[in-house]
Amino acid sequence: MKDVIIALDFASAQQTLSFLDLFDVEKPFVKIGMELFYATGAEMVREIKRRGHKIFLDLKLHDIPNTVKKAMSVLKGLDVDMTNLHAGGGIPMMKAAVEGLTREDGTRPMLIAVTQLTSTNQQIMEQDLLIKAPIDEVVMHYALNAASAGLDGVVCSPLEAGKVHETCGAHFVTVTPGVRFESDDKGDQQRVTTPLKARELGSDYIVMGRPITMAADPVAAYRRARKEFLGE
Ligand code: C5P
């Protein structure tokens, strides 16, 4: 099921509610991130799920398995819809948070892994992480070690989503941020692409943040971004 995500990316909850206030009809599938979790605490995740929101909750969680089992076990109690942790912390640990995050019924939220953060290029990942091969192919195979510890997903670019697809299966979700409209600024985002293009490469989610949120009316844009991306 595809569908596009806002990026809450603000630093306050009054600043977050007073956004969502603006969307009377819709309810759109929202990202938590860790800024706005830091900020504002579990609370707020309960406050937006009330208001009838999906919830991403991307907290990009990486340590030893038992603690992110445990941990993804306290994120089952929010009920949110989909969350995230580091491939980079290997397959057992991706295993221990797949189980965390289980309910008794069997069902869980969508668990998807960050690969190579967009953040680390090949020098990075030579000089500081003393990892040779190249970051195409580390993204890959990390993806295909999130699928083989039975994740749903990947965080990647729009770009790489078919190459994943390709990779890990047509039904291995991709969610894609970098997107902007033909119209906006980049921003700090490098390799970007449309809702539409997106849609064309086969993202099954686009995680939008500041050409909705910064934009001169967020619910136009949010339904631009819809009808780009989805066809509606
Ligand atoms: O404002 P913008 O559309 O660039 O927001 C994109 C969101 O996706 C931000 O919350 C950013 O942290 C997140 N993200 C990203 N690139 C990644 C992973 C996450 O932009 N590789």
Second form
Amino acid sequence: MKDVIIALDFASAQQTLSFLDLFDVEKPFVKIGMELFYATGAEMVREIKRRGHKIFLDLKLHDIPNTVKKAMSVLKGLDVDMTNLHAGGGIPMMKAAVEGLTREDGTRPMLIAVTQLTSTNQQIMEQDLLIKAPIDEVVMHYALNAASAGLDGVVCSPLEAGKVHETCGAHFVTVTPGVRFESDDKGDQQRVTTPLKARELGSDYIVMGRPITMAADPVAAYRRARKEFLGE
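Can you now output the form predicted alone? The one shown was the form predicted together with cytidine-5'-monophosphate (C5P).
The following holds one chain only.
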């Protein structure tokens, strides 16, 4: 299933709920990232869930396997629909995360791995991280690791979505930030594209923040994104 996810990049509960109040018809799939979660805590997750929204809890866990497993065992009680970690933590960490996130009845939220941030480019990889391989090769290697660990998909650039599906299978989900309307500024993103292009490239979910949250009419911007990405 494809969808548009709105990144709720706000610093307070008031800003967040005021924004969501604008949507009196739709109940958008939303992303709660570190800024909002650290500012408002688990209660914000519960409140947004009570309002009927699907939630991607974007905390990008990255630690030793036991710590990540215990953290995921806490997050599974928040009834989110999707959460994530850094594939760079390795296969044992990702397997531990799946164990921690799985409920007693065998169900769990969708679990995806961050391959490389969309703010990362080849120069940063080589100079800052000392990773000499081409960035698309690294992304595919991390995606294969995530698949082998039992995860459901990856966070990647829309530019890499099609190749991820070729490498890991059509069922392996691609969640793609770095999506902007044609007229938007790129901001701090390096590898970006439009909703329409993301659809053509094979993205399953696109994540859009400022192009919607900072728009003069956020509801209209959200509907535009859905029309371009989903053809609605």
